[in-house]
Each structure stands twice: as structure tokens, then as C-alpha cells.
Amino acid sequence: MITFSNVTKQFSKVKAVDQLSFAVQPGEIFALLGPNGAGKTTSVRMILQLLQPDAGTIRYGESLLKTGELLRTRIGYLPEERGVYQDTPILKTLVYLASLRGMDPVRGRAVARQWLERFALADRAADKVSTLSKGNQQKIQFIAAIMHKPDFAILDEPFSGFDPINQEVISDLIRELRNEGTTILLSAHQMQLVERIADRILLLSGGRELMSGTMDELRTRMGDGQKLEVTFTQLSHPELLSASTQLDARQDVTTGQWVVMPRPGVPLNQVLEVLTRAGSVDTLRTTQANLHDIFIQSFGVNNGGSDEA
């Protein structure tokens, strides 16, 4: 559906995207993840042709093209920032935005009402968008992005502003869209939700691919996918954990428990040797690494950056 081939984009001295190559396959949920400044926003803007690459090519699936030009009516876009008119009635806003995607106003009004019913907002149709809570405004923006049934949808932070119940609702809707034929490019910070719904994941760092694949493939890249949860009765040498080349370790500030992941190729007995030299182990439990663990191990807890890229 979308193919990047050695795409590069530079702003002044900052190379936001650096020879990036990846492909989003038709009918999948593809997650584009990374810390601030990794190049996610720039990549999305190039897909939408709001920016042009300095080098490389971006190719589109046939359903997104007409006489060689990008057919924007077949794309849905949920931006991270609020993109709906605050002082316009909700239903009127949705009908107008649907018309920009090629929907007949009569059809757009009917579909908008169906979605408002689904989100329990039908009785607010005549209210201004500004009267809604942050979460309900996000629902309106979500409806606007997908009500025309796009072939390809870009969802940037779709869970923003939602409580856990509504995050589950949106997760189910994203899977439903995929099952009905919409290819989805997803960017979000809720790792547990992304892990559950994404078919493939690309971790982006400094405008380059750090790693990509299914969750099982990412776990393999990080070693054998094992995670150790460790508590110490006495931790005499914490520096051995932070300086070790055999493992990555971080302490949960809430529980005090240590989360330890072996480095690729390091056998478990070597990890245990480091732990016992660091202190007296009280409890140790082996579990499977999740996406949050992989993200933290890949980028570190202090990784910062600019939202510009």
C-alpha cells in the first residue's frame, strides 16, 4: 500500500528521515513507533505529500492513485493535533469533512448520524464541537478520519484523551476497520494497545529503522525474548547492573522491582552470575518481554527529542 525506498528528508542541519525503507502491506495494521524526534511526523507528512522527500521514493498502491496522482479521497488521516472546527455544530462539521473526501452530503449526514449513535453522541449533534470533552472531541476527529471508508488510514495517537474503556472501544474499531479492508498506519504511545492490535511494528530512531517485524520477530532481535523480574533482599553493587554488557536492567520506581533483559546471545547463567554478584536475590520470575520492555531497552528511559520530526 505504501513503500518507502531510501527516503531522506533534512531540515537545515537536522536529518529528520535518513535513507528510510519500509513497506506497509495491504490489509494490515502497521505501527510506526519511536521517541520524540525519531522521524514519525515527517514520514507521515511525506506520505500525505505535505512534504516532499529530498531523496528516495515513496510509492503508493493502485487503489490510492488516479492517473498517477495521489487520490486523497481514499486516505483517512487522524492527526495528533485537534483538527476539527471548534465553533461549528458537530454534525455539520462531520458532513463538511466527509464532503472533502468525496462523500455526497446526504450520504455523509446519514453515515455521520450512524457513527454518532455508535459513540452515544447523537443527542449532541447540534452542539458545537467546543462544548465536548477532550475525549469526545477525539471521537469526532476519529469519525471524520474514517467515515468515508478509506483504503488507507493514518491514525496518529488515536487513543489520546481516552479513558481505558474508550481505549478498548477504539482498539476494537481499528481492528474492525482492518478486517473490513482498510490498511492502517498507526502511531501511538500506549505500548500495550499497540502490541495487541498491530500486525507489524517498525521502531524508528534518528530517522532510521532500528528494527521491524512482528512481536515475535522483535523479541528474537532482542535476544530470546526473556524478561526477568527480580527483587533483592540486599543490593550491594547496583553499579554492576547498570554497567553490565550481558544485560539491560532498570528499576521500577513504584515497586522497587528490577526488570532485567539479557542481551542478544547472552546465556541465562551469565545473567544470573551478574545478579548474584550485585546482591542477594530474594525473588526471580521469568516472563516474556512485551513491547514496552523492548521500547525501553531500545531507546532508554532518558531518550528525548523534538516533536518536529
Given for the second form:
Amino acid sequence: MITFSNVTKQFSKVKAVDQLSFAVQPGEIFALLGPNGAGKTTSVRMILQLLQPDAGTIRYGESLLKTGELLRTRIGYLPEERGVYQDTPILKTLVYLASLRGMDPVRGRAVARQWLERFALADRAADKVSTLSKGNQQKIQFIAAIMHKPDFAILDEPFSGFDPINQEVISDLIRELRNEGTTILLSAHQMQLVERIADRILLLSGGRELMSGTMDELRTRMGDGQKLEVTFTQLSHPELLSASTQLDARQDVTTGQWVVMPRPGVPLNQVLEVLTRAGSVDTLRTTQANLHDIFIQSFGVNNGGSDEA
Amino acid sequence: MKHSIWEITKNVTVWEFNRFFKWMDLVKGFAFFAFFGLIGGVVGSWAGSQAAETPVVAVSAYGPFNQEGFEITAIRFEDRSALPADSLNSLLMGGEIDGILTVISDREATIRTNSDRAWIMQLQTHLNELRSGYKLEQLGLDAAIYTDLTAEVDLSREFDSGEVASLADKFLAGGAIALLLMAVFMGFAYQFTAITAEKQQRITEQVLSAISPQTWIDGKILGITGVGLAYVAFYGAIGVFGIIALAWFGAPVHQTLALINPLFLVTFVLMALIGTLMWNAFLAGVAATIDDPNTSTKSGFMFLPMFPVMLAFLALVNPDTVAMQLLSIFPLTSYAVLPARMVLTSVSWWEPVLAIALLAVTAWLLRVAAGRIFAAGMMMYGKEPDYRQMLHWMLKGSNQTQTD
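Same protein, different form: I have the form predicted alone, so give me the form predicted in complex with its partner chain.
Now the complete complex, all chains and molecules, led by this one.
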């Protein structure tokens, strides 16, 4: 559907995207993950031709092209920078935004009503957008992004601003869209949700690919896909944990528990040996590494700064 | 699914027009002013009728003038020369009389009232006349000689062009300029509001992912120009109805109506349409570069379209100067100056043709340039481009964003 080949984009002295290559396959949910400034939004804007790459090529699937030009009617977009007309009625706003994607106003009105009913907002159709709560305004923007049934939808932080219940609703909708044939490019920080719905994931850092693949593939690349949750009665040599070349370890600041992930190819015995040398192990539990663990382990501690790129 | 550029431009145009043109608000606004105008008229008429009651002036001394001379319709003089000053003051305080006149000599008199009164000017005029009569009598001159002495030279005015702008001409030209001013002012207000609000509300990225910046700005220019012209049409129609109503009641407005000929109407409508489109393109381009309208130095640019309209008012004074002739062809000013000149003086046939052609070409070029600035400016948050950057975008476009 979308193929990046050695794409580079630079702003002044900052390389936002650096020789990035990846492909989004038709019918999949493809997640872009990375810390702030990793190049996610720049990549999305280049796909939409809001920015042009300095080098490399972006190829589009045939369903997104017409006489060589990008067919915007077949694309849906929920930008990270959210905004919607505040002073116009909800239904009219949706019909207008759908009309920009080529949707006939009569059909647009019918489809918009269906979506509003689904989000329990049908009785507010004639109200101005500004009268809605922030969460409900997010729903209006989500509807505007996908109501024309695009072939390819880009959802940048679709869960932000929603409570956990509505996050579940949105994640179900994304899967539903995928099942109905829409290819989805997703960028989000809610790891649990991304892990559950994404078919493939691309981890970005500094505009470059760190790793990509399915969850199982990512786990394998991070080791055997297992993690150890360890508590110590006494931790005499914490430096052995942080300096070890056989494992990655970090302490959960809320529980005090140590989360330890073996490096690829390192047998569990060697990991246990490092742990026992570091201190007296009290409890030890083996679980499967989740996306959050992989993310943290890939990037180290949380990055600060803003997502300018 | 329909997605031709024309279809999308039409959708944006209709959307922008409907966002800002509110029939009911217009009618309510007009009804509000009409209602208060009516109240003002009634109150003014009542106040006038109150003021029309003939004031009573007590004359305490006539000086050298004859008592018989104190006879005019605007003031009722009463002889109270026998009453003492205290009694006269009591009458004045009690409201029984409106003033006390004391004539001391043919050069000196006093009028005592509770406060300043409008009829004192008429009293002054009448006293002047009494003095003239008194002096004529003293000098032994009769009225005919006096009339001859004070007669003015009858200066008739002739012009090389054989034409002169009458009051009716100036009324029509002034009306046309005022309507243009309204169209431009509406464009200024709504274009500014529309674009800066869209930037601040972060709507731009969603729209620009669906349509090209040029299509978007084209729709905005057309929609908001439509709003301005709809207001002009509304108030223009009210003005025409007002003139017809005045004619119905016998006011001499037929001169003004006679000036509205088809050639003038066609030129005025064409130039108003293209001129407003041109300036709306300019305004859209500038507004797209403004990040915060409260602090931006570029906000001042938004007043630039007012300039040619101001120049057009100068044409009312003298429409035949070389400067006015040039300004009526120069594309940035012609849409306001030429219609005014067409009413006030005779213009050659080629002047409107050339002015419209130049205006149309300039409007098209400005539309393209504004589209390029708009494309780059709308995606720029948190900072504003400098003038060099804007010029670069205008001439070469931005390599940061899409273009048509």
C-alpha cells in the first residue's frame, strides 16, 4: 500500500527522517512507534504529501493513485494536531469534511448520522461542535477521518483524549475497519492497545528504523521473548545489573521490582548467575515481554522533549 | 464519489459562504437599526414639535428701534417695558416668558434666558435687519438703493469639458465607493477570522490532507467574496428602495436615478467583483502567515485594501487630474477609482476595457502568489515567515508543501 525507500527529510540541522525504508502491506494495521522526535509525524506528513522528502522515494499502491497522482479521496487522516470547526453544527461539519474526500452530501449526511448514532451523539447532530466535551469532539474527528471508508487510513494518536472505555471502543473500531478492508497506519503511545491490535510494528529512533516486525518477531529480536520480574532481599552490587552485557535491567519505580530481559542468545542460567552475584534474590517470576518492555528496553529511559519532527 | 477540483472548490465556497453569511443576522441587524432609526425619528420629530412652539420674548427696552418692528413669526415679542426688572426676572424664572430683550443702542442689546436657545440666532438676524432699516432712515436712502448696494455678483461657472459633477453625481459616486468599502471591509473581517481561527484551531492539516492548498484558498476567496458582495447587494437594494421611496414622497432624487445607466452598472459590478476577489486573495495569503493575530506585525497589511477606496474619495473632489486617470487604470486602485470617475466625468471607452483587463490579470497572478504563500504559511505553527521568505514562496513556491 505504501513503500518508503531510503527516505530522508531534514529541517535546518535536524534530520527528522534518515534513510528510512519500510512497507505497509494492504489490509494490515501497521504501527509506528518511537519516542518524541523519532520522525513519526514527519513520515506521516510525507505520505500525505504535506511535506516532500529531500531524498528517497515513497510509492503508493494502485488503489491510492489516479493517473499518477495521489488519490486523496481514498485516504483518511486523523492528525496528531487535533482541531475541528467549533462554530458550525456537528452534522454539517462532518458532511463538509466528507465532501472534501469526495463524498456526496446526501450520502455523507446518512453515513454521518449512522456514526453519530454509534457514538450516542445523534441527538446532538444540530448542536455546534463547541458545545461538545473534548472527548466527544475527538469522536467527531475520528468519524471525519474514516466515514468515507478509505482504502488507507492514517491514525496519529487515535486514543489520546479518550477514557479507557472509549479507548477500547476506538480500538475495536480500528480492527473493524481493518477487517472491512482498510489498511491502517497507526501511531500511538498506548502500548497495550497497540500490541493488541497492530499486525506489524516499526520502532523508530532518530528518524531511523530500530526494529520492525510482528510482536513475536520483536520479542525474538529482543532475546527469547521472556522477561524476569525480580525482587531482592538485599541488593549488594546493583552496578552488576546495569553494567551487564548479558541482560538489560531496570527498576520499576512504583513497585521497586526489577524487570530483567536477557540479551539475544544469552541462556537463562547465565542471567540467574548475574542476578545472584548482584544480591540475594527474594522472588523471581518469568513472563512474556510485552511491547512496553520492548519499547523501554529499545530506547532506555523515557525521552524528554517535544515531538517537533 | 465526486472529486473534481471544480466540485471541491464549489463545496469549499459554499461552506465558507454559509459559515459567515447569516440571512437572519442580516435581517435582524437591519431591523434593529431600522427600529432604532424609527424611534430616533419619532423622538426627533417630537423634540422638533416642542422646539417649534413660538418662544415668548419680553422686551424691556426698544432703544432707537420702533416697537412696530418687533414682529416676526419665529418669536413672539411682548411689550413689558413698563415692568420692573425684578418682575421680568420672576416671569422668566416662572417659565411664563422665554427671554428678556433689552435694546440699549443700535449697536448693543442683551437677551436674558434660562440657558442657550436656538432661536437667539433668529433674534440676532432680526435685530440686524432692524438696525439696517434704522440706518437707511437716518441716511435718507430708500430700500431700492439699499438692495442695489448690497446685491452680489452673479458668477456662473463654465467648464471646458462641458460637464460638471452635480450633487446627484457625487451622491451616486459616494454610494458606489461606500458599497465597495463595505465589500472590502467584510472580506478583511471574515478572511482574517476564518484563516487565523483555522490555524489556531489546528484544522489545517486535516483539510490539507484532503485537498490542495490552491483549491482551498480558491474556495475561501470565492466564498468570502460572496459574503461581501451579498452584503453589498443587500444594502445596495435597500439604498435603491430608499431612493425610490424618497422619489415617491416627492424628493428630487430622479437626477441620481437617471445617472444609473447600464454601462456604469456593468462596469461597477465587474470591477467590484474582480477587485474584491483580488484583494481577498491578498488577504488570504497574508492571513495564512499570521500565527497570532494579537501580536503579529503582519496584521497591519490587512488594512492595505482600504487604501484604493480612500483614494476613490479623492476623485470626488477632482476626478480629472492625471493622477486620478492613472489610478483608474492601475489594477490595485482601479476597481474603486474608475467607477467613481465614470459617474463624475466622461471617460474614454477604452479606459474601462483596459482597467478590467489589467485588473483580471492582476487578480489571477495574485491568486497564484497567494496560493503559494498560503500553502506554506498554513502549515507553519509557532513562528511566522519573514518578508524575504514570503517573497521567495510567492515567486517560486515552497518545497515544503504540496502545490497544484
